[in-house]
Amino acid sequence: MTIKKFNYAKAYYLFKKIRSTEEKIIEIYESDVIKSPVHLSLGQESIAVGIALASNKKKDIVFSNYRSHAHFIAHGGDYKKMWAELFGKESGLSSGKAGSMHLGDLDINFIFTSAIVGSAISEAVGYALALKLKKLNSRVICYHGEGAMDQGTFWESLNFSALKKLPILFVCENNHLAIYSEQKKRMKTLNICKKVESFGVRSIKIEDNSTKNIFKYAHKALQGIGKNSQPVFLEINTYREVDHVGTNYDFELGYRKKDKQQLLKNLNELNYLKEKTKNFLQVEKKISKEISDALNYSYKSNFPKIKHIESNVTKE
């Protein structure tokens, strides 16, 4: 069994790149160069980074959701094409037709996402079943929020994964909100892990959502899945900094209070990784160049032509 070491420099690079990318999105969004709604991951970066560092690009298949920028970047998706897709350009991941909520890059086994809440869960379980039937030494990672667990398909999928002993890691990013509805107003029983375990699925609740801690638990879980072909469920507490959709801070709406302690915790995590990275200035310079190059690439790319409106689109 191969034991991975936590790479502080890589963690800082990914964490900083995700945050810098989304800060740039906020900066330019009002100019209307981004042609789709955006669901930002600010505050949730440590989950994507920790999971990605624990994963194996060659053997892990990733399913995400409409809040996928962090996952996509952390798992190594084509960065320039991601930006071009946000711009609606033909050089984008889906020729500019899909936008922010439908990112995907099959070259890194990152399956295209959907705007439908919880839709990827059953798809991920189906993929895990296929892996098992074909006796392939691969695993599925499925990111979802606790809001997706309000869907019946989650519990059906969980039950099936346990019954068939499928190689899948469920990663629940619990920010305690489904749009503007608090978890305690939607769920009678708040102990998610206890409910999951009643289906025969091993669950782990991660209270300390530092990047290194998430990496540690995810690495161990993935190793166990690879050895035993059994599903594992991770619940990770997190804090969404901005509105459910868009680029604004939504505290004035009144459905939640500004948690200064959580905001500081997210910033402290980034600074901690920075302190552990000897060449952080080079890392930051690299990120700035990558963002600049991706923006130039997107600005210079053409919009798709009208005659190609039905190209690469499934027809019923």
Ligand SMILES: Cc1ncc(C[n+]2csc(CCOP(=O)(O)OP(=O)(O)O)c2C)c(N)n1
The other form holds:
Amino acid sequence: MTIKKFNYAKAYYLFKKIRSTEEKIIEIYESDVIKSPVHLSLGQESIAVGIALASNKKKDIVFSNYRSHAHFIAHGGDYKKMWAELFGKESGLSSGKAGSMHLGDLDINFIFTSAIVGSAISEAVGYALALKLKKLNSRVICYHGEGAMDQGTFWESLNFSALKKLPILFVCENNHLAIYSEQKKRMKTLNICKKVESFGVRSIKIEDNSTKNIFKYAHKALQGIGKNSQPVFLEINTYREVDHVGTNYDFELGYRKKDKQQLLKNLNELNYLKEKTKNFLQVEKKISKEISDALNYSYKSNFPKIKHIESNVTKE
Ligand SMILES: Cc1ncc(C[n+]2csc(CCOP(=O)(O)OP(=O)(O)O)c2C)c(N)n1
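Same protein, different state: after the form predicted alone, show the form predicted together with this ligand.
And the full complex, kicking off with our chain again.
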């Protein structure tokens, strides 16, 4: 088994890139150049970074959801095309017809996402079944929120993955919220891992947002999945900084309090990665350039032509 070393510079680059991207989205959202709703991952960056660094970019298949900017960037999706997609331009990932909630890039095995909560979970398990039947030595990584576990499809899929010993890593990003509804108002028992274990799936709970820790557990889990072909479930505690959808801070809505400690914890994590990165200035310069290049590309691109309205879409 090859043991991967945690690369601080790469982690800083990805974390900072995700954060800077979403801060840029917030900055320009009011100007209406972004043509779709956005679900931001600010506060949750370390999960995508730790998992992506632990994954095998060439082989692993990634299923995400509508809150996917962080996953998409961390796993190396086409960055310019992502921005163009948000702008609704024809040079985007889906010719500008899909928007933020449906990102995908098959060149990096990042399956197009959906706004239907939990829908990708059964698809991910189906993909893992195909990998196993075809004896392909790859693994599926399936990101979902704890809210998706309110759906029956999650438990059916989990059961099937355990029964058929499928090579899949479930990554539950537990931000304790489904829109404005707290986990404790939706679930009688909050011990998610215990429930998952009762289905015969090994589960690991990661309490904090240490990118290195997440990387470490994910790397080990992925190696075990590859070797034994069996599912593993990671629950990672996290904190959503902004509103469920859109670019506002929603603390005045009254359903939750601003948790300054959590906000600080995330910034501390970013600063920690920065301190460990000798050439952090170069890294930051590279990110700024990537963002401005992607924005230029998106501003300059055309909207899709009306005559193409029916191309690349599924017809009844
Ligand atoms: C099948 C379905 N039911 C309800 C919704 C409305 N909805 C959108 S996001 C969401 C919350 C999901 O929470 P979670 O899975 O924890 O993910 P998070 O948004 O916190 O990342 C809900 C209920 C939906 N899109 N699809």
